[in-house]
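Only one chain is given next, in structure tokens, and it is the form predicted on its own.
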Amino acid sequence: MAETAGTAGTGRVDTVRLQMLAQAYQRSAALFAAVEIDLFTAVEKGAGSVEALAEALGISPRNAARIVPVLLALGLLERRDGRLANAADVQRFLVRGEPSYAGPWMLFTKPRWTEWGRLAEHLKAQDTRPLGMYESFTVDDARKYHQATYSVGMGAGRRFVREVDLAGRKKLLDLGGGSGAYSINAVQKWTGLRAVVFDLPPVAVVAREFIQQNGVADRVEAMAGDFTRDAFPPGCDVAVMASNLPQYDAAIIAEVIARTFAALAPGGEMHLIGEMLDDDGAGPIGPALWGLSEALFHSTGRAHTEAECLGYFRAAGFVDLTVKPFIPGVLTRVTGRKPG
């Protein structure tokens, strides 16, 4: 839902909400920089008071005092008992040496500042390539891209083992399954199922130091293509692509739905879990930013609606199709069977 002009509580419009969008990139770099100091682990280890946290993190009392206040602002600290602590997601994500330790993916966005700086230029140039960043990823690139999104990626594969039951299956087609989670939690829980991840040559040899890392790889092979024009491994019954959808334009994502389509088994299913759009385009703002990083690149993705992707399915031939928050806000699960 698109935000409403700021009234400051007083029925007049005031400049309020835009000095808020206008300011708001001060707030992400205060949550960067906490992450890279390592602050909230350190306000986990009893670093409870301002000078606490200057001594154990090696900066001045001064700008701990600055930095403090930011932060209890934003509700990512929190006063209990006259000390300072953690809020609940912060102590859950951010606290390193935690499972859930989550701080590469908080800083996953940060390389991109300089060129979103640059967007209003970005916006005026041609859209000319359509695999955008990925098309001069090398392996160091997918190998750093991957370990900051890996954590998330494996808490994404974990609930959608829950949400899906893929008991009987017997090959997965994980398109564009950068480290492989999806396909890790799949072959973890159902132990008859075997999985492909394809995706671009770089990727595909990072994918199997994390195949390897969760010792699967006798069920999960990486094979290295592009799934948008090379031909798909065969044998497939089940097929997911996540979290890539605002990279591709709406006639590749047709495209490679239908050739998902063709690929899979008669009575196999397709799972795109993706950044859409609500139909009338005007949120989540999440999937929308998604599509709008796309013009960084010069790429031609875009976001896509959730009525649009449903379109792609039909297109295709699929039939018995849902449409299912998946993370709400965030992806959107859309599913469907192919007739057989």
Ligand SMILES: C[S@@+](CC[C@H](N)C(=O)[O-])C[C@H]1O[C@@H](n2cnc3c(N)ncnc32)[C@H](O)[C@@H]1O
Given for the second form:
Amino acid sequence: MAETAGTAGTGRVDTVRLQMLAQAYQRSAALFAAVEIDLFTAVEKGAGSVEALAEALGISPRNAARIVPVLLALGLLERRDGRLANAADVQRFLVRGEPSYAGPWMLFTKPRWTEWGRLAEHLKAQDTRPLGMYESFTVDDARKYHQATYSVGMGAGRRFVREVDLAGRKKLLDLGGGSGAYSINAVQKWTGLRAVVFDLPPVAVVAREFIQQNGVADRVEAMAGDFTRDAFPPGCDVAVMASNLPQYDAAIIAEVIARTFAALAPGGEMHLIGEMLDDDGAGPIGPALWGLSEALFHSTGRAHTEAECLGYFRAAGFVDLTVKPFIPGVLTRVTGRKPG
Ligand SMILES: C[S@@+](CC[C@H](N)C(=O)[O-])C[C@H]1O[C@@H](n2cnc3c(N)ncnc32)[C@H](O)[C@@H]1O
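Could you give the coordinates for the form predicted in complex with the ligand, as opposed to the form predicted on its own above?
Shown next: the complete complex, the earlier chain at its head.
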């Protein structure tokens, strides 16, 4: 739903909402900095006051006194019994050392900071690079990128195996599988399942590291390939494609889905887990922004609506189509079955 025009409770249109939006980058900066200086970890370890935080972080009491009210106002910190404490999501995801630590994901888009500042110029540029940001991707880029995606991807992979029953399935094709988070979780749950993480050559190198680290190298392989043009491995009866939808235009996504249909065994199923827009195209804001961010890379990518995604599945020949929120407001799952 679109945000409504600001009236600040007076009934008259004012500038408050516009000012908040214009300065929203400062909120991102406060969160980035708090993660980078490990402020929330210090709070967890007992720094319950501005002075104690300043000492624990090695910053001046004045700077601690500057950032704490912002984090309180944003609801990232709370006061409990007169002491600073982390909000529940901060405690779970931003305390370093916890298995659920997702700091790298929170900083994932920070390298794009300068280019977002040049968005107006990017909007006027040519946008004809189908592979966008991946055109010059190196193994080092891929390693950094997937340390971040892994820190949330494992949670998404766990959610996928909770929601989707793959009992009896033999081989999973994980298109653009990145760290392999979905494949790793799937073979850990279904011991008869094998998986192929199909990703660009530098990413396949990094995927093998995560696969090894999770002790599933005997059942998950990483295959280097570009899903927009390279042949898919044979013998797969389930395919998942997660979190790369807005990086491509309609023609490419439709083609990838059609080629997946052709490659799947009869009776096989495909799950597209993507940042999808509502059918009226007016949000959610997250998927809309992922689509807009493609302008920074001059790619042909854009956000797709749920109805468009259903259309790609139908045109490919999939039946029994379903659409379900996967992470509400963030990711939607469209599923289809290849007739047996
Ligand atoms: C945001 S990551 C998501 C990774 C993983 N699916 C997950 O959800 O954790 C997007 C992935 O798609 C891969 N990808 C994008 N375009 C691709 C292409 N043309 N061929 C193969 N992989 C691609 C990227 O390399 C990256 O690993």
